[in-house]
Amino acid sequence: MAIEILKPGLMTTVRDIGRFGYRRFGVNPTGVMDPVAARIANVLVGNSDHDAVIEANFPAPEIRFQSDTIFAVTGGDFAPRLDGAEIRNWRTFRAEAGSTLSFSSKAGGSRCYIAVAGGFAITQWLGSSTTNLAASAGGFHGRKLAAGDVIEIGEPGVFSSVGVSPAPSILPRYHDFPTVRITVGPEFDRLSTASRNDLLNSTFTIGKNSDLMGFRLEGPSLTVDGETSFLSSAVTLGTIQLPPGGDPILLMSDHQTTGGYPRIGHVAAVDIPLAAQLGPSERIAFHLVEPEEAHKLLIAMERDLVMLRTACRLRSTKRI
């Protein structure tokens, strides 16, 4: 059981939700770039949150079926075609051997995930799956996907079959102007009075050098109160960083370890997905909320996740 890349379109890799344990040796997770989409596919086709999917950018890749396959596409809506015809994110399909998938348009979001039955075969690094292109480790041999590779299926679980799909609900609300929840970083007290209005009450713009490591937001020029350089701290996906130029810098998937300068806020949970849909010139706003709000919204997503899981173990039947 395999898949076979066609074409590979502009950025497609093989990622999972993150390498981690390893921080304090400089290994950054670099895990995909909207959680929340990766393990809805997986849970729709019966995987673990941990295993591997494909990670597609637009132009998107296709792909064509070795073997008979349950899968499913989520996050960005990239206009999905099975042999052709149209299918829906957010739902399990099954592809007969042979069957090619492509992407025609992108109709909204920035980043597609396809995930399989049995997920896929990849050689672990670090105890993950994901792909490192920094250091050319982990995923697929390292590096993007290319035309003619081939990547092995493992065996499809009990709980996997066609038809699946969550409730609308439990899917994140894209958008490509979101307004995206922020609790205060270690050093937000440090910004000006006009800054933490300007971050709070401003539009920023994804800029166009942003990429994985972090989006470069567009704005108003924002300050900090005495030095604007720190000793080196720890910084993690949705840190907001405040760089001397006074342009905030949103931490995304291949983020770095640690950062000096100030950690003016940071996104939470529930809302990364939201920012990670976004591409360049699409528009940004914060809004300020307490630490146990967001860890009551966190809570409650993952209770979702878990409803999920269960609701699709009930619907399920064994395999193809």
Contents of the next structure:
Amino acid sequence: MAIEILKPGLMTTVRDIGRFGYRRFGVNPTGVMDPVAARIANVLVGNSDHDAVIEANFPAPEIRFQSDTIFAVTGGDFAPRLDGAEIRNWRTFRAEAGSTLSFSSKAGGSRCYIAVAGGFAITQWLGSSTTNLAASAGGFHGRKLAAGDVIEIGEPGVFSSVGVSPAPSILPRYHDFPTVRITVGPEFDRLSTASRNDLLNSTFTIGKNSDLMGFRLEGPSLTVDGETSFLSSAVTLGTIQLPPGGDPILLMSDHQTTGGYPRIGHVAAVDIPLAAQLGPSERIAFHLVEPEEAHKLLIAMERDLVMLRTACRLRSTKRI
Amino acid sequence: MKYPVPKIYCLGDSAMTIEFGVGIDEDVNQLAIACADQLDKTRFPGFIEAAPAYASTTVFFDPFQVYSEIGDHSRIRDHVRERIMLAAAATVETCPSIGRSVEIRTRFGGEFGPDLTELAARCGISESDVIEAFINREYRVFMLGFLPGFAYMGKVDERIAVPRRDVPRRSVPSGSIGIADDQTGIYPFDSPGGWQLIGRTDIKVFDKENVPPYFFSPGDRVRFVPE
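The form predicted together with its partner chain, contrasted with the form predicted alone above:
The next block holds the full complex; its first chain is the one shown before.
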């Protein structure tokens, strides 16, 4: 059982929810950009949250299934097609051996996820299947996928069936101009009063030179009072850094583990998917919440995922 | 009192940082490393990992797992803060581990250290004086970051502590040894970089085929030896 990459797409990698425990050695988690979409894809096909998925940017890949496979596509809507027939995101399908999954247009969002029942059989590196492009390690030979790559599929679990789809209410509320919730960063108080206002009441555009390491946010130029660089310490997914130039950088999946610029805010974990689906020239705005509020929202989302997992299991058990 | 009371702050909703100081200091750094080790040993429910930096340790956690343990979303921050305080308090009683001692065989100057000549001229001393000042002390690995396996080591003799190049190089060869102010470091891969390059080593400070792949750990003691 395997899939074959017919066309690689622009930037297609094998990822999981992250490689943890090695930040102290400079190895960051480099997990998926949109953890909720990736986890839902795995839940739908009956995998564990930790299983590897394919993360595709647009242009997306063309993939041939070498065997009958149950799969799901989630996240950004790239208008998926199975042997030319339109299929939709957030639902499991069965691909016959020899059929081809392709994507016809960028209808919404910037990354989509492909999960197969049984997961991709990837040799783990430092306890994870995810690709670390900086170290050229992990994932599929430490690199983005190329035409001709064949990725083996593991043994599907008992909890996989066709036509499974979550209630729309639990899906991330993607938007091409989202307002994402942030908590204050350690140097938020150093922002000038005008800059604090600008951060919370203006819109920012994702700059062209943005990548998986970080989004350059173009908008009103922000300034901090006092020091503009600090002794390096940890940064994380969702950290909003402010380099001296005045354009903030929102750190994404492939960010470095440490940084020395003022950290003016952090995107709440629950809203990371909304940011992750943005691409260059799309806009974003920020809304400040307390960490407790961010926790409450995250817990509600996690509970939805627990419910979904239970529902998927019940549904597939009924069929057996 | 030499050290201020540690400061603990949120780094987003899934991480918290404890800051033991604001400068580059061996004792403060030792506290940060010991605190990370202690948290790693005790692993509270929801704990993901702890990463020490120069003067701080950051704890990464899963808020939902912490919530599952304590059953109150409004107390997650307090709960993690308490876990960190406990770990920090326990480190006071732990005997600090002394970092491993390693030697780095180095070729200085020429094609291996393309910035050596200019650096010497800038500092007003000879190239051999620069090398002498550089190898004449033991360095501490304060933290790793920037790239997998990249160790921030210090402190460099102030006579040769020059800032980064104005224009970073597009590609610095793996193994290159550079200076940036009072820090020195070894590039783990061919990568862009702005540090002043004075030499190179054959040691791979990050090799994905090795177990473990990283050569340095926080707290290691390093000497450079001319080859």
